[in-house]
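Below sits a lone chain in structure tokens, taken as the form predicted alone.
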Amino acid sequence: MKCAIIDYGTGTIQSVHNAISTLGHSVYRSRSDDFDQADVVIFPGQGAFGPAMAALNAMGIRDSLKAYIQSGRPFIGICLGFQLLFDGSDESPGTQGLCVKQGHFKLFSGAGLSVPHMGWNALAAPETPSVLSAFEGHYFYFVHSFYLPVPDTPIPGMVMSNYGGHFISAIATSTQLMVQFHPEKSGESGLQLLELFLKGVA
């Protein structure tokens, strides 16, 4: 498949490069917003929400890239490229995200939390009608200090993970796929998420 990784700037595009690239798909970096010419749009990130918001404004592909996500076209979004797919974050009071779902990112906090969140942690995915539902207590890596509140209404395709309490770990339909991990760093079964994925939107 054609991968293209959105080039905003952001930290570990390299690493999400190999990770696809390894699994024998073919990858180039983007800085337009040339979707159509993609099969999958991956959206990475590891930065700060405030920073990373006005680069995807600088590079005017905000709202196209809003529109490619919305219409439910193939899609992977990982670390702060899931944080930026939601309203908001605490680390940059008033940004707005793209506001593809809703949700406000809060920071972590609590006595002998140590933040930011960095090692392996757990999925709870045991009836996620989606690709996540195979990495049930399958542990991943994760690197950040804000998270995305468990709302009182599920978010459908969402699983957890728990550090200090439940947060949203990842969310995935039949052709997107949004993490706060980050799968290319995860050993084999990142490279087995993302593989199983992109089988099946291809």
Contents of the next structure:
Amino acid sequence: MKCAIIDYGTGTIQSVHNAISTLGHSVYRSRSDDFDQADVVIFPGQGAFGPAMAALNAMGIRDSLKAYIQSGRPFIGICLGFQLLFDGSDESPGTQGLCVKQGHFKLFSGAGLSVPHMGWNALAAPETPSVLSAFEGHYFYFVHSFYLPVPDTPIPGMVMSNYGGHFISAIATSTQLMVQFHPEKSGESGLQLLELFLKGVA
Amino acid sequence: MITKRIIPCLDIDKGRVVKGTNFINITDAGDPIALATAYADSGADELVFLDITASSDKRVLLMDLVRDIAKAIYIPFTVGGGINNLDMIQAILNLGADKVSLNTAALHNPTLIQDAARHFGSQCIVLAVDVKRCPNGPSGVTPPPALSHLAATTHTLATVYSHGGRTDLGIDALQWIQYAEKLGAGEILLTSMDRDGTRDGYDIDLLTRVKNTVSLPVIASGGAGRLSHITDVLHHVDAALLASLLHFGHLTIPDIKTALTQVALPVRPFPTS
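Please show me the structure of the same protein in the form predicted in complex with the partner chain, now that we have looked at it in the form predicted alone.
Now the complete complex, all chains and molecules, led by this one.
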């Protein structure tokens, strides 16, 4: 399959590139609307919420990316590329995200809680069956300081993890995989998840 | 629940691993890729590569190595050793490293921490701190101008050394770490020079003080000699860095994770096949 990785300059994307390549798929980096020609769009990310949104605006792909995701076409959002799908984050007050999903990210805090949440953490069972069902209890690598609180009304396909309380660590539908952790850095479990998901949307 | 991390550290000189001479099932113990892959396959949670090359072609060698590592392993890795500017950090991260570790350069130019955190995010900036206790009071060394506000006092527990532990900078370790957190460091790698190489155990008292001083994850380094040292220290900090104990085959990562499980500390399961 042909995978486009959105390259908006604030994150390092080589690891994602390597992981997708090693699974036997072709990869190109997109800095314009040409992501539209891919079978799967991958939206990675590291860095801060505000500057990342500014980069998407500057590249002129904010609306086209949003439309792509809303269309339900195959999509993977990773870490900051997960956070940016939502309304906003305490990291960058006043900056609006892509608003594809409803929710606002908050800073981890609590006695004895190291921030950032950095390391390997487990996934609970998904709210509704998905590609993530096979990974209940598996450990994935997380690095982030802001988290998505669990809403009163469950988000379809959401998965929780625990760090000083529950937060949403992933959301999966049949064609879209949105994860707070880094599958490309999560060893065998991570590669298996990517492989299984890509097989499912092929 | 987040797990405790076991992090093998490989010293690299001119693209080759030094000190890694007795690892099981590796025919070429100097090959960083083979060693890294073996550790990743046996359940390492992260890897640290410390480049000790002093030659002028250091940068080229290092970049080739980072590129190769990123294609061989799919767990996080940190690169350290002589990193002293934003371009170098960017190049290393772009090639697929997850974090860089800063030490001497940050002590000479603390704003490097701030600039690096702003550009690349705190999550990829590990501050490595080499410290030595000063039970007889500070040595009287005058700190570098940029750090004069952190000068060691009679209350100082330990001072910070630069240049691979060769130079006492006369600054208070806890204050330096606290300052670095404010500047944007994302993680602290604390090496006790008093314990390093002794196999007498980690300096848990000092590590606990560091842990209580900042909210950042803390990686313990220096002094591990047996399993109980590792299980003891991980009751207090987030991760343990290990070198010779693993390289010489005295302990394996499954040994360590089994012992951690027995004392009810959370670990990422290691492959059993």
